[in-house]
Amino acid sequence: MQKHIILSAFLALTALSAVADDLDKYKEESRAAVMPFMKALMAANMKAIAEGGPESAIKVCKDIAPAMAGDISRQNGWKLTRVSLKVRNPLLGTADAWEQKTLMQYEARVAKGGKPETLETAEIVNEPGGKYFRYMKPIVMQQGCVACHGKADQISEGVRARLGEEYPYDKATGYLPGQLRGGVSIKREIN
């Protein structure tokens, strides 16, 4: 009886550092598809604002943004996205449950004091629809962002006019530089 729970702890201790090890390498992966992706992301939009102001680079995150999430998840097989809770497309921005609920600890660890960016989450979950490695990492204002995601004396007659026309649902305004915007999500199956 004592040698069976001996090996039974054996191999919990076993399985449970298989997961650390999983989850390390999953985080390392995860980091390693969304620091390029929000450096692009910034750069598409500062070449976007340099070469036609703030009102081009609504392009940049209606339209491009998208397509390189939607590259880099078919490259990886997961689900990589750009979430809030204050969304200004809801279709593609809305988070879910878990993505919320890192967003609101979040906006909690900054409330006291905490630096946007050096926040990180990383962990596996299960869902109704299976296991899943998730992994968030903040969007934190720039001060160029203001000019479509600020408060309303910070935007454009132009700029007010271009969201209007395409996010008509638009709730991602009001933001200063520095603030929490959102996050970069990742959703993983694990077998």
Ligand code: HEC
Contents of the next structure:
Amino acid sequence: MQKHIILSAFLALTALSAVADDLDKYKEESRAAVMPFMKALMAANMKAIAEGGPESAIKVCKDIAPAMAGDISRQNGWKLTRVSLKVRNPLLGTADAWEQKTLMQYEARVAKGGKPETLETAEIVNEPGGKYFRYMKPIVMQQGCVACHGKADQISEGVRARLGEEYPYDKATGYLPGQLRGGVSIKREIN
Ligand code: HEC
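Alongside the form predicted alone that was just displayed, please also present the structure of the form predicted together with the ligand.
First the chain shown before, then all remaining chains and molecules of the complex.
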């Protein structure tokens, strides 16, 4: 009897530590994908603005970011996306329930003085479709983002006209540098 209890306690602990190991592994793999992705986007944005002004940088957020997210997703068999609570493109940027909850937690932490750069979430969750590893890292507004996501007076006539034409329901403006713009999210099916 006692043996049984000890054995099942041991098995339960082993199972728990296996889950923790997996979580750490998935988290490391996520960081290894997300960090270069964000760095490349920030660099591409600065380069495009320097070379051709904000209007030419539109392609970074519109074409390069979704293409890179698509490549990373295909190469790893996960889904990597950029999501936000206030989107410009609802097709690609809308947060699902887990992402909304996580972004709202980030907002609450930031409202209490937390630095968005220090936040990160990694979790294994059961969803109706199966078991998933979920990961998020905040996307923080930089100075180079205000030309298209900042206050009205920071957005040039030309950019405003193009945004208005392509995104008549744009909600992704009014941000200040340092604020939380959204998150890079990874959803990965596990067995
Ligand atoms: C030159 C204009 C421009 C600049 C500068 C810019 N963005 Fe964007 N951003 C856009 C456009 C256009 C979209 C919509 C892309 C699409 O159609 O999917 C977008 C979408 C996004 C999204 C996806 C969620 C959503 O709202 O649809 C995130 C996240 C984002 N931008 C973050 C940033 C960050 C962070 C920076 C600064 C490093 C930045 N952007 C700089 C134009 C810009």
